[in-house]
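So this first bit is one chain, no partners, the form predicted on its own, shown in C-alpha cells.
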Amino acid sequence: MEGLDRNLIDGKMVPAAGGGTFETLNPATEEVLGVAADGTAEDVDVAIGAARTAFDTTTWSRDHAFRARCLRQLHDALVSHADELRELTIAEVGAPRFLTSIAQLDSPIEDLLWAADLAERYEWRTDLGEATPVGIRSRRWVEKEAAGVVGAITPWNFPHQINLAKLGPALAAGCTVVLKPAPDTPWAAAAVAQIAATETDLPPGVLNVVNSSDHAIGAMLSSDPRVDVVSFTGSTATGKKVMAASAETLKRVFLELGGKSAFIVLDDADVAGASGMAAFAACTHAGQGCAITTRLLLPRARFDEGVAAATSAMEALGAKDPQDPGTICGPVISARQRDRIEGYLRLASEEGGTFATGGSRSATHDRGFFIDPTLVVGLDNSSRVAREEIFGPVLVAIPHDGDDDAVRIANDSPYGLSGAVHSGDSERAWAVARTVRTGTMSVNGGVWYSGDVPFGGYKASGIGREMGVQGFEEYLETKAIAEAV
C-alpha cells in the first residue's frame, strides 16, 4: 500500500518534518518490513492546529448526515482493502491470521457502520417541557454537542480495533481527531490514514494521524490547550501521567488501562472444559490483551484436574507462526516485550512458583519473539506474578475454597477490567458475576465484545467507557437551553 511512510495532516499524506523515518519489524521473523514517518513535535503542533480549525470553522460538528456518509465511505474503502490490511496486520502486529477475521480487523471495520448509524439516530435534543422557575415561564431542552478536538493515543496490541474504536465514535459525534499510534505498529494506522485521505470525503483536518518513534510527543495532546478530550489506551502507569498532564487544562479524559482478570471455575462446573477455555484465552494473541483472563481460580478439591486440562491445552496450542490459519498463540510484539515477560518468568520462580508447562522463550523458533504458553502454579494471589499485568501467554492457577473465596480473590486486585465465571448452575454463576468488581464479565462462555457494548473498567483499569452509546457520549458535551415563553 502507498503512504505507509507518511503521516496524515490537514488532509494530506506528508513526510515527517525534517524527513525522518523509523523501521517497523515483523515480530515473527525480526525482519524489517519498511519505514514509517518519524513525526516530530512540529508535526503534532500542525496536526492539532488543523483539527482545531476544522472543528471551529466548518460544519463538520453539526452535519450529522454528512458525518455518517463519511464513516460509511471509510467502512466501504477499508472492506475493499481488507486483503491488503490483513496481510499487513499479520506481518506487523504478529496477529494470528484467525484473529484478523474478528477483533484484529474485520469486526472493528464493521463497527464503523454502527457508529455511522448512531450519528443519525442518536437523540441529539431532549425536550424537558415548560416550567416556571423564579416566576419566568420557560421552554427548556437539552442538546448534545461535539466535545471538540480529540487527542487519541493508542497501543500496539490490537491497533485496528483500538484505533477504529476511538475514531468511529469520535468522528460520529462531530469531533475532529489527532491520532498518535504506538511506534510498534505504525503501518496499521498509516494504512487507515491513507485510505481515509484518498477514498472518503472527510474534510481536511478532521482526521490527522501522526506516527513517531518518540513516545513523548503524545504528551503534547495532553498538555495542549487546543485539545478538548484525550482518549488513551495503554498501561496504568502511563494513564496516570496522561491524566496528570491533562489536568492542567481541565480536559476530559478517557482512560482504558491494564487488567489482571480472573477466570473463576466453580466446583459444579465442567472443570476440565472451563480450564481449557481459560488456557485458550490466555494464549490468544500471545496473551497481549488487557481484558484477557490471566488468573485461573480453581476449586481446591479439583485443582489438579483443572491444572492438567489447562496444561494439555497450552501444550497443544504452542507458540506458532501467525501466518498459519490454525495458530492461536503467535509472537509477542518485540524483543523488549519478550525480555519483560522473561523477567516475570524468573520472578515466578523466585517467588516460589513452578511451571506446569512453558516458562521460557520458544525453542522451536530460531527467530522471532516467541514465548511458550506458560502455566504457573504454587503461588497465591499476593505474589507479584498474580497481581501485575504481564502481557504475555502466562496464566497463573490459584486454588479457592468456594464461591465467596473465589470472589474475594478475584476482587483482591488493583485492576477491575474483565472476568469470567463457569458453573453448572446459571443462577449461581450470575450471583458470582454480580459481585466481581469489573467492567465486563463472561458467564459460562458468553461473549460481551461488540461495538455496541461499552468497554472499560473499575479501579486502576481506567475511567470512562469505550464503544457502545456510553463510549460515543465520551465525545459529547451537554448544553441546557431555556427560552422564555
Ligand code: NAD
Given for the second form:
Amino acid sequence: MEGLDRNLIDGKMVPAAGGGTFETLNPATEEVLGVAADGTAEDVDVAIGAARTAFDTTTWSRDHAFRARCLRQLHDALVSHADELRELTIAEVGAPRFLTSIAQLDSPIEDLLWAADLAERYEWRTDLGEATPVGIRSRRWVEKEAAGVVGAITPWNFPHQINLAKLGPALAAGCTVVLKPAPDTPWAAAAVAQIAATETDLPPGVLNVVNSSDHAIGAMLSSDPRVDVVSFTGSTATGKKVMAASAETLKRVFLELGGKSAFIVLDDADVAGASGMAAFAACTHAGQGCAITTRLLLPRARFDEGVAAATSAMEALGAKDPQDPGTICGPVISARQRDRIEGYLRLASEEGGTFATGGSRSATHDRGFFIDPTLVVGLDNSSRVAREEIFGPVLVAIPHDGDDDAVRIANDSPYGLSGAVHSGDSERAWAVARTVRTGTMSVNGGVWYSGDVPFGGYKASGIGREMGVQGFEEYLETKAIAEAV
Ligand code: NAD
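Can you give me the structure for the form predicted together with this ligand, which would complement the form predicted on its own we have just seen?
Okay, now the whole complex, with that chain kicking things off.
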C-alpha cells in the first residue's frame, strides 16, 4: 500500500516536515517492516490549523447527510482493502489472525456504519415547548452540535479498533480530527489515512493523521487552544498528564485508561469451565487489552480445581505465531514491553508467588517478543502483581470466601474498567455484576463488546465513554435556544 511513510494533513498525504522517518517492526520476527513519517511539532501545528479551518469555515459540522455519506464511503473503501489491512495488522501489531476478523479489524470497520447511521437518525433538536419563566412567553429548544476540533491520541494494542472508535463517532458528530497514533503501530493509522485521502470525499482538514516517534507531539494536542476536545486512550499515567495539560485551556477531556479487571467464579459455577474461559481471556492478544480480566477470583474450597483448569488451558494455548489461524496468544508488541512483563514476573517471585504455568519468555521462539502464558498463585490482592496493569499474558489466581468477599476483592483496585462473573444462578451473578464498580461486566460469558455499547471505566480507568450513543455524545455540545412567542 502506498502512503505508509506519509502523514495526512489538510487532505494530502505528505512526508514529515524535514523528511524524517522511523522504523516499524514485526513483533513476531523482529524484522523491520518499513518506515513511517516522523512527524514534528510543525506537522501537528499545521494539522491543527487545517482541522480548525475545516470546522470553522465549511458546512461539515452541520451537514449530517454528507457526513454519513463520507463515513459509508470510508467503510466501503476499508472493506475493499480488508485483505491488505489484515496482513498489515498481523505483521505490525502481532495480532493473532483470528482477532482480525473481530476487534482487531473487521468489527471496527463495521462500526463505522453504525456511526454513519447515527449521524442521520440522532435527535439533534428537542422541542421543550413554551413557558413564561420571567414574564416573557418563550418557546425553548435544545440543540446538539459538534464540539469542534478533536485531538485523538491512541495506543498500539488494538490500533484499528481504537482509531476508528474515535474517528467514526467524532466525524459523525460533525467534529474535525487530528489523530496522533502510537509510535509502535504507525502503519495501521497511515493505511486508514491513505484510504480516506484517496477513496472518500472527506474534505481537506476534516481528518488529519500525524505519526511520529516523539510522544511529546501528542502533548501539543492537550495544550493547543485551537483543540476543543482531547480523546485519549492509553495508560493511566499518560492520561493524568493529558488531563493536567488540558486544564490550562479548559478542554473537554475524554480518557480511556488502564485496567486490572476481575474474573469472578462463584461456588455454584462450573469452576473448571469458567477458569478455562478466564485463561483464554487472559491470553488473548498476549494479554494486551485494557479490558482483559487479569485477576481470577476462585472460591477457596475449589481453588485447586480452578487453577488446574486454567493451567491446562494456558498450556494448550501457548505463545504462537500470529499468522496461524488457531493462535490466540501471539507476541507482545516490543522488546521494551517484553522486558517490562519479565520485570513483573520477577516481582511475582519476589512477592512470594509461584507459577502454576509459564513465568518466562517463551523458549519455543528464537525470534520475536513472546512470553509464555502465565498463571501466578500464592499472592493476595495486596501484591503489586495483583494491583498493577502488566499488559502481558499473566493471570493472578486469588481465593475468595463467598460472593461478598469476591466483590470486595474485585473492588479493591485502583481501576474499574471491566469484569466477569460466573454462577449457576443468574440472579446471584447479576447481584455481583451490579456491585462491582466497573464500566462493563460480563455475566456467564455474555459479550458486551459492540459499536452500540458504551465502553469506559470507573476510577483510574477513565472518564467518559467510547462507542454507543454515550460515546457519540462525548463529541457534542449542548445549546439551549429560546424564541419569544
Ligand atoms: P501510553 O499511555 O504510553 O501511550 C498512549 C498514547 O499517548 C501514544 O500515542 C503516546 O505517543 C501518547 N503520549 C505519550 N505521552 C503523551 C503525553 N504526555 N501527552 C499526550 N500524548 C502522549 O500507552 P500505550 O503503552 O501506548 O498503551 C497501553 C496502555 O493503553 C495500557 O495502559 C492500556 O490499558 C491502555 N489502553 C486503554 C484502553 C481503554 O479503552 N481503556 C484501550 C487500550 C489501551
